[in-house]
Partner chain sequence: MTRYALYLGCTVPVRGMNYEMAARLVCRRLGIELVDVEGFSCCGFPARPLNWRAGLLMAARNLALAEAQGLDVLALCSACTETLAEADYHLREDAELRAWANGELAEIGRAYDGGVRVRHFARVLYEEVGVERLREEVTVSLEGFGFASHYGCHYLKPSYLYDGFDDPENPRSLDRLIEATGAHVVRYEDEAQCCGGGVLGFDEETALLVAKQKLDHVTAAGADALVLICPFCAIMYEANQRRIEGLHETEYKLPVLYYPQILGLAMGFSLEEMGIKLNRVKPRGLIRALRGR
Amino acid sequence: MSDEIIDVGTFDPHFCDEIAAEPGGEHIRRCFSCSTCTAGCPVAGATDKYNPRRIIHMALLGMREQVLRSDFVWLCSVCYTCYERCPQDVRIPELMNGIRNIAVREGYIPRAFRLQVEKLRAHGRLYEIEDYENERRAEYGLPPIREDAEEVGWIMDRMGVKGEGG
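Any chance of seeing just this one chain in the form predicted alone?
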């Protein structure tokens, strides 16, 4: 049991409406907490942090900040096991994407994703291509991979994507 005290005065009764208006979140109110989604979820089996039923319950209660600030909404592997088994057609992977979209708009992005943005800005891809990789490609008759961080950075600037520092 957690010792954390939750102030119900911070709950947002319109949070589930906001999720329902988001593409993918339309069916959030259909959930009646049967736990079928959690029982078949491979991520929930690997970590107690991810529990689709609990996330939906928190969202329906209006625990906006707790849901959006959490890392657990980012753990969904989009395997669709929950979706295939849900008797109410809640479409949990799409629901998690809807919640993530709200979180991103609010600036709640996990550090790992911000670091990936920095890599994209620096190298134009998620990892740096060094001489060794291009030498190996040449041995197989493949063209070298060039880094074009400037072009990727331009796109990211146009899209308003910020990295770790932003």
The other form holds:
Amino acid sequence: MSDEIIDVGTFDPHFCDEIAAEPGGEHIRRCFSCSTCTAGCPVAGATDKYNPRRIIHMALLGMREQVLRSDFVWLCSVCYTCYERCPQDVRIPELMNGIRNIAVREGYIPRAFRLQVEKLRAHGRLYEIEDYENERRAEYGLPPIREDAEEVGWIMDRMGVKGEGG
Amino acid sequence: MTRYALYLGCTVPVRGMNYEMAARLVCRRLGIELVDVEGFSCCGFPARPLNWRAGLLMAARNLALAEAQGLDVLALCSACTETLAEADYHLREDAELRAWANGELAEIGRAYDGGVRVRHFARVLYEEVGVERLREEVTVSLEGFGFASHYGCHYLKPSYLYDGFDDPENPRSLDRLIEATGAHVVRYEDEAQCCGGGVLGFDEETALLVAKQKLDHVTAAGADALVLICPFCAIMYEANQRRIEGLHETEYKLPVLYYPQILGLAMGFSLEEMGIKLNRVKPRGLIRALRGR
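So that was the form predicted alone. Now I'd like the form predicted in complex with the partner chain, please.
To see the whole picture, the full complex is given below, headed by that same chain.
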């Protein structure tokens, strides 16, 4: 934690309502800050950059901008270890996903995720399968796969999911 | 004969062809018919962080394709299994959400009524084929080999999606499957550790640090190989192994094998048939023992 003085006047008291309205964010208010999530978290075990308990605490305080703008919600590896162990059923990976969805709507989208959207739009999948890939598959006796990107692209447009271009 | 729609996802058909080869041959021998469904796309996992409903619709679209053929889904990737099972769960439990999703899917001529069961390949082997039957199929025992098991995360968690078929904190199914080949399971520190794959795209350094911990622990325990059942875990532990070695000035040379590869070898399939050529870190001991088959 930095020594920076935080002005509580900037807090948004409705931030936790906003999170609770997201799919997966419904149980945020149940957190009583026991830190079971952080204690078992594989990412928190590898780096100080990620601390789920701290993020939830900041969200409950209403530190909307700090949470949405920060890198740390993107560091959840979605392993569900905390999901299984949380005594309050806060459903943290789904909660982090809900916060990510809000951050994306505010325009905070890490580049890696934007690139993935581009792949999905172009190929309907993360790794393209064109003639070269199908020739390799044939060498190993595997059947060809035909890409079907059109309907995935339609879903992205319909839900307003933007890639590099957007 | 059991029939399933084979759901390959994004990674397996390009970066896990050895997994796919082994799984197809083993299934055929065991009487599990795998149907390739035209039109399957990404499961929706990478879309969820950006827009949960977009991820849900992508998953529902895949489920709709399987349902139209009257088939349950057998998936090789654990993240695909979890994503499809999660979508199926919500669409089944929440009538309002299902009505919304079907309203959207109707625009592309699809519908999903909640009639598809999603199963991971290893779970099908464990529950439907059974360890006893697998043992009967073994003609080339792998006795003497010790393998460390890596269950990965989404094969077991979140457990509400998986009917409690195995204990997420103390799982057993993959160990029993490994033992069916005649090999023994090597215990190591912190077995439930995640591969870190979920953060690879965002923060490579952190992801590789997470993966490194398991490589350290498995190597210290002296296993002949790490055996796993998810293509993304394999990318972390095998495709990135050299990079982790370089970054941390260490050396593992730890072979990483997909479970059906060792099962298939024990069932008498050749090294070539099991795609061992595509394993970057060669399992030299196994190759020496089985060469010429």
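Rigid core: the largest C-alpha set superposing within 1.5 Å between the two forms. Numbering follows the first chain given and starts at 1. The model shown is predicted, which means the values in this text are computed figures rather than measured ones.
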{"query": "Core-superposed C-alpha of Val152 shifting 2 Å or more between the two forms", "finding": "yes"}
{"query": "Rigid core fit then Glu133 CA moved by 2 Å or more between the two forms", "finding": "yes"}
{"query": "Threshold 2 Å Cα movement between the two forms at Pro143, rigid core reference", "finding": "yes"}
{"query": "Core-aligned Cα shift of Phe113 between the two forms, given in Å", "finding": "3.1"}
